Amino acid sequence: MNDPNKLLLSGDEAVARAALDAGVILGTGYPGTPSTEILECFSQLGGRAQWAPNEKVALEVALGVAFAGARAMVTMKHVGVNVAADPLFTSAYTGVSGALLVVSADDPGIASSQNEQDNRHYAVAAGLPMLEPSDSQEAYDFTRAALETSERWKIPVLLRLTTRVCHSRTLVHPRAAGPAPKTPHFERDIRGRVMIPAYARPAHRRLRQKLSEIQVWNETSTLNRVIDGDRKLGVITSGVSYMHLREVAPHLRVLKLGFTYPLPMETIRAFAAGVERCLVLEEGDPYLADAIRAAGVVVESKPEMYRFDELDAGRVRRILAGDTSPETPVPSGKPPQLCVGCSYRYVFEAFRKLDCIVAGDIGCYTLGAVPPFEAIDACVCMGASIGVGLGMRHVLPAEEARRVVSVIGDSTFVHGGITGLVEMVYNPPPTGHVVLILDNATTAMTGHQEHPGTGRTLEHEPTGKLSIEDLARSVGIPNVVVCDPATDKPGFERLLRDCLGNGQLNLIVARRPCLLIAGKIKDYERAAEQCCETLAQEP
């Protein structure tokens, strides 16, 4: 029989149900697959979102919305929070008078990213409490308990999810909404939010002692569980491999982590004490394994091998047969590629034709490294491109540094390539530099989501709108120029062979709407035509 209290629904949306029926106020982020539709799932339900030029900015919108006494959410992927790390680190020492839920979600197997860094090891560096759910159910409820903690302790906690908890849908029974927000209110705290070191000192150690207090209570948290079976193996683990684990070995007993830092060891130690085999399955780093070996617990941990990639019930079942031989290769799909009629296809055509060395960055224009182009050379992290093109001009010799291009989107831009085009002003190259921004108008590769320069915010509103061309001269880059290269190829190649030879500082600002939402792009600017229209004409 259906019931009509249940949802279905993605361990993203089921956050922003969540947070919704928690009394967050507030949530914001930057976009990023797996992350993406946490806030505008948030949105759609009636909660005030917006998107951040970056991570950091977000969480520090965020952080003061907590200082004022209100529930606050960020959302990145992964590799945004080494972007928002700076404010993380020192948010554990100030604490928050509201609440602050950090929600990192992290890509095993590397899906749609540029590393498979395992964001477990950012609660421990920073001192922050951490929550771990394994479905949809759990992505709901811990992240109220995530906030109800963060409220409890004054403390930013950590929600860490991946790609499968994201994206995959199970079922979920929402509780009742809480009361409604508190209103914002701000009391005075120097000495606990100024951190300098006569007040950092102090707050470092009120942060061990929260945490101290916090592992105490975890350990009678009913966020972690045993399920009782066989007690000739006894498996440790949290996240989603539970449900992979639960799957293959149903039969066997299992604690379950869901609050997995601080841990909880003194349980743990009673686990492995009952069970004459003690493993810990976990996906990504040792994470788990580590911290519970070096508590002077004997665990089995998961070969090397199993480090890599996601986890699903054929890898679980291969660890715990002890199976090290060599895995089946996944079939090789076809590789992605740019969009048919994209406009970066000219650029790329361009850089493959005048021999470029191309520093490249993260979004729909990575796909030029690929067949048939294979024109970027470098790709690190958001925004790099600028400063490793910067670098290469300033140490090869003088007829290769000419080669070398600076190759950027509008929203990447926007969130890590202004310092580098400051930097370019600063300390310029002698051969000068070229930096080229694909402009299409939006955040393409992660979904199309507004950023600062589109004019248009998280709902497709009308706001404030960001000139790059007017940003650039400002910061006295003495060459811009902005182009469509769809519409005069020819004329394309030869501004960028101009700009390569000239010895100066160059900006060109490629700007071709996305074929994906140009459509869309009309229809919001007409929504925005008509509404200043209708209120023209009221009295």
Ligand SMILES: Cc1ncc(C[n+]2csc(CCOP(=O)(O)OP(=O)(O)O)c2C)c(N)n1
Contents of the next structure:
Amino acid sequence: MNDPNKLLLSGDEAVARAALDAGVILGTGYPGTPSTEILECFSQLGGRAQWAPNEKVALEVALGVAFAGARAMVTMKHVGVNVAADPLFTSAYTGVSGALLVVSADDPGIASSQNEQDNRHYAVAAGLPMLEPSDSQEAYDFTRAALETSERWKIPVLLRLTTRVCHSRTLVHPRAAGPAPKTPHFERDIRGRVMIPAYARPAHRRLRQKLSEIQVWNETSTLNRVIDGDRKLGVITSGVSYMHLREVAPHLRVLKLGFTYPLPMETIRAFAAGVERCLVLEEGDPYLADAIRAAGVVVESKPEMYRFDELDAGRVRRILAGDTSPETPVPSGKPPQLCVGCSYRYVFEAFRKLDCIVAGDIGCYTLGAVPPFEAIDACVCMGASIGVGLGMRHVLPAEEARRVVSVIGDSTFVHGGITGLVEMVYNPPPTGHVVLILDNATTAMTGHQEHPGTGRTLEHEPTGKLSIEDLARSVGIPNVVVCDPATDKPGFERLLRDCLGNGQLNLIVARRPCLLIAGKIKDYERAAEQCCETLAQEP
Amino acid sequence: MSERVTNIIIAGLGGQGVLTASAIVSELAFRAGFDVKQSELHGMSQRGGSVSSDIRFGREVFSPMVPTGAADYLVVVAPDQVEVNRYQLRPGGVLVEPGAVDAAELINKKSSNVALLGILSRHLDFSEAAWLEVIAAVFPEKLLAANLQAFALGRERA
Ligand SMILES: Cc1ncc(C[n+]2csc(CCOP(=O)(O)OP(=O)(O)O)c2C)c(N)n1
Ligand code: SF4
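Swap state to the form predicted together with this ligand from the form predicted alone:
Once more the chain from above appears, this time first in line as the rest of the complex follows.
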């Protein structure tokens, strides 16, 4: 029998539960696979969770909570940290009064992302302590440890997850919940919180001081442990790689690192000295191997070919054997496709027909890049469609420039497109430009989350609603049109053709709810109406 | 309890209930007292692409992923996903194919996933009562009857 207190949880669910048990008073973030479920689950468990327009705003909100003496959590996928990097770096200087947990969910193997960046580098670059769980139990334990570390040293702490940890369900034994959260209150600390040069210089020194104290503490932390075994080969590892290693070579001596910045370098040195050969096994970039070598410890590391893609038991076996022969490719499955009947179809058809040059963005509509459409010419990061489209319009010969259109989803527009519109008004290309916003009333790609443009909260309750067309008019775009390509295909084509060539700045909002969510939206609206009626009836 | 870890892969296309089927099996193993790990990649699964989920249970499980070519059981819900997943099966492993149950016999065609679990249930060492209990816990009231029928049909055809 399994212990009745044990639960079968995904890594994301474990983080949510731990955050709740640790008294996190507010969780915020922006959706992004594989991190999205953390806040959704936190909300289901009764935590206060909200979606922010993007990761930068989310981090700032969480930082404010932590300045007010409370415990906060902010969640995002790996590329979200790029967006949040500005406040992230300086929050290491200001520190916090309560606690701030920053969750970065990395995606080795690019299951659902635009790149494979290894965010462990952020811990080093910003100077933030970092923990790396290897399963859901550790996701739970490390979340609590990260919050304790954050509160003890008054510093934001990075919890670095990976897709495999986020989306695997393993057994978790939760601990008793901590004491009820303290009531937030403001304490003035101008020198500590206002990062003008005179205050930032000492703040940087304080940060380095904290990190060296944390390093000393980490040398004896139980978050890193040695698994006894054969001393012929010792392996230093972290994250889910540890699980693959135990699977294929349970007899080896292992140093399993959980707290991976600042590294417990003396512990590592002693471990390496105690084995005949020492190998560093890690997924992604050689972060551990480089740091350990830089400290003068002689270790072996994986061959370069294993920097790419996820590790698994088979690849770990190959690494242990020093095998660099070509890997057998696995048969490729069926790629995701646009839902049958998705209204984006009509938009792509119009692009093809008008021979558009399409600066694209990220969302379901990125699927317009693959056959049968092949109607998207660029996709870089959220919001890039507008700037990239403008750049092309600026320099291409006029007849080509007039074929350029920027296409962006509603959630992505709110996340990273608004400043692009301002740029368009401020630096208009000679041929004008067309921005097409695909407003399907949801963040479809990541599983249908709400965003400021839907006017509903994370819990699908009514709140303030951003009007895209009003916003566009107010920043000074002369031609703003709302349409539905699905109900009037020829009309949409005509509109797009006119806008491409009219020399003006145009914003088209193509509005039609995502097929998969249209029914639910009606339910939410009905629920909201009923709620208003009951309120109206109350005396 | 046996030392050996049982490795199961359930595969299909987005929207076919691969993840639900996988949740049922892992919950079953969990309730039976095993160490369990279940892993899946479901980034864009609702857009009809390939989805597969690994379930491993035993006394102690390390990696959450079934090692390549080590699946004891491969359950495939979509006919066109059999060949691309076959390499996952160990020699002598059991393939549960979509054709094994005629979808026309199901009250709800979407219950093929559970029908195939009915077949799988004949191979695993869990009582029928334990399966039914988990199925009842997973599905909402209005879908339960169709899924119980599908499960029974699968068990019969095995
Ligand atoms: C910085 C960053 N955060 C999050 C993501 C994950 N992500 C990709 S697209 C997207 C939003 C898609 O919504 P929308 O633009 O409305 O398009 P839809 O999928 O609804 O068509 C998100 C959250 C990302 N790629 N980059
Ligand atoms: S989920 Fe919605 S937006 Fe995405 S492809 Fe399907 S219908 Fe289109």
